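In structure tokens, the next block holds one chain alone, the form predicted alone.
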Amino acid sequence: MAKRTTGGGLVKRHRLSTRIWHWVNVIAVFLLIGSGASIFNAHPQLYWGNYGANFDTPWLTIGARADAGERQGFVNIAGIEIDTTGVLGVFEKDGEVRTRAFPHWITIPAEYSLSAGRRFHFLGAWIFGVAGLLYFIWSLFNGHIWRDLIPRRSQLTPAALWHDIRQHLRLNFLHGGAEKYNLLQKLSYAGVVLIILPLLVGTGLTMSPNMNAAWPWLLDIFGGRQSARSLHFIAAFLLVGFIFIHIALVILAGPINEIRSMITGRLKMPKEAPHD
């Protein structure tokens, strides 16, 4: 049962370490995802398995056709089709109906080149796997992980993760104290730190051909190339999907308040906050 308590004041919110890979990875997860659409581009469908090519059948296609003269953007997921004219596969650039998968306003560069796309995503890489491989090394050490991101037990209960959503719905999001993070905030912290980055970085290693000769258990893990791939796209999806609703909430809960918290790392409470 929540109480109120008095605020109004600063409470420390984020570790330093926690600031500075947030804004490191603005700028890698940018580059990546940009690049990364730029890149998918050359090739718009995956598939499953070692192989993958044109007289393949692929779980997914984004791409265009001609109906009465006009040409229609779709993505098929497992056939299902979906009309994305405008958005997805057909487009419109200076004047001009484009047809690619990803349009010019998602991709790193904004016209298509391959050998951009790949240099862009490598930089990307190296940027976003320094930095979280610091990040996870200083976390384990300082105890973050396991303090911050990892439910307790007496928190992994239905009735727990009823009371934090009922919480999250009533706009609530310092119902764990400003200094903790809530249920909601550690599960879904967790699944990207130690499940959606590591498949991330995972499944790109097993798409590199150098990695395929130096590392081939890889292929071995993710079923070869084309599923790393799939498992690459998907992780990316997910990744993204993560970062509009991380986005929506702090809107939600008070942009200027936050994005101060993640660079001074403290957090002012309103002046009745809530602590359970």
Contents of the next structure:
Amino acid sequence: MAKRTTGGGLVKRHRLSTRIWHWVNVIAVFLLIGSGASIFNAHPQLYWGNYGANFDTPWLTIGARADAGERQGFVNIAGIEIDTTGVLGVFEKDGEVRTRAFPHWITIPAEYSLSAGRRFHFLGAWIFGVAGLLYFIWSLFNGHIWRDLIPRRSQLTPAALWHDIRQHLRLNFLHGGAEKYNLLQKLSYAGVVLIILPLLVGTGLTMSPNMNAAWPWLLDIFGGRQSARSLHFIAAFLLVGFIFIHIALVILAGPINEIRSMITGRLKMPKEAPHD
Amino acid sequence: MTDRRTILAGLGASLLLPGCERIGETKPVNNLLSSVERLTLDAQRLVTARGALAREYTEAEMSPVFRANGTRQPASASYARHEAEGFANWRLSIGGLVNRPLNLSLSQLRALPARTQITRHDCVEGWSAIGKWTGVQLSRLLDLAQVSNRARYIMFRCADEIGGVPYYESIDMVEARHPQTILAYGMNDRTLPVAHGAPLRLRSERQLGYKHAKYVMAIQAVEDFTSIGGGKGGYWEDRADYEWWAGI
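Having seen the form predicted alone, could you give me the form predicted together with its partner chain?
Time for the whole complex; same chain goes first.
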């Protein structure tokens, strides 16, 4: 494995705008996920439609109940319940049993505070929103989105997809050729940049009552404020999933080479082409 | 390698997590977070129309049960007396920077032109409920009292106390003059229930629930609120650092 990342030449992989945006996002998304979990804890239920409160039926609940004296944490999704004691709903902090949806090691701040969570969330949102907008405009302008992120029609064949999946399963991530990203990378990056991130911003704004008044079409696009809140949570959950897979693949592909490429822009290519 | 990584990860976690807890309490970070609130208000006011109306819903879209939140029953003896009297001797006082201070009874308020609106109430916690509110536009009361041009905020003094501190709120003139900003005496085609703020509560439809002061006893036009209460313009703003502008 180590052989694959040694001996090859350095190629320029990531341009400056991508590298700056990546690390700005590391900070912003870290803040947003932790503070978002704090905000969720204030009302750990999600609904569809315009309204939703304690007397209405949620599609998702993270909660706690006392079961024969033992406190039990659970996640209920559309009636299907999973015991999550110790992780979600009920957990321990400093030897004390706490009942909150997300535990202290996820939330920002660690100690429950809705107002502090909101303030950190809006700070993160400004960094994330402004950086994302600049990057998006810049990437449309320099062709990054069309050239590197959107898969070509010729690439989108079952055979090509199967080939790429096989390469990934063999832990062959680096490849030569004119294309910067392989098909699975293109699909996931395009999905995050063009779908998940705009969805997070759009649904986030839809939760603002003042934005609702000014731009009521936001409510129509997302099917009401509580639907927007649900979609915001789902999109955040997908983003967290992406981040986990992303980090796992960076580690598998050679973390030093990969992290360097996101700092200096240069990636060391394998000596022999790993393609079969 | 594994050891080093474990140590680094542990070190990172121990530096990062408690750091996050304390960093928010330092002055520069607190100032930064406060300026973000200002930035959000200015940016939203820049891209949105001042007079934009909150969406009004149909009766079919109303919440079957509207959750009551905050105080559900003010504890004071004077409130109990008003409640027992059906608020017949209750008066809304309008004062501060006005040329014509007023004391209005509930029947005088009901005699003024009414506005009914079915709107969504969004709590800062994240839940929403849709209800029908009937009341008098605040702008009409401000005109009756001839509010001074110096007034920048309208304060609402409430009959309820939380932890021994009276509830109060304030909004700026943009929201105070907004056509949907009403003092409601009716809810869902009935008299406003005690749990929802009888006899009179504020509706400020482009802001979160904690701005919608219940049990309103007095309205006061002021130039500045820094010397009132904890100086942040409202009960929750003083007590737990909630944003004064609650449009997001």
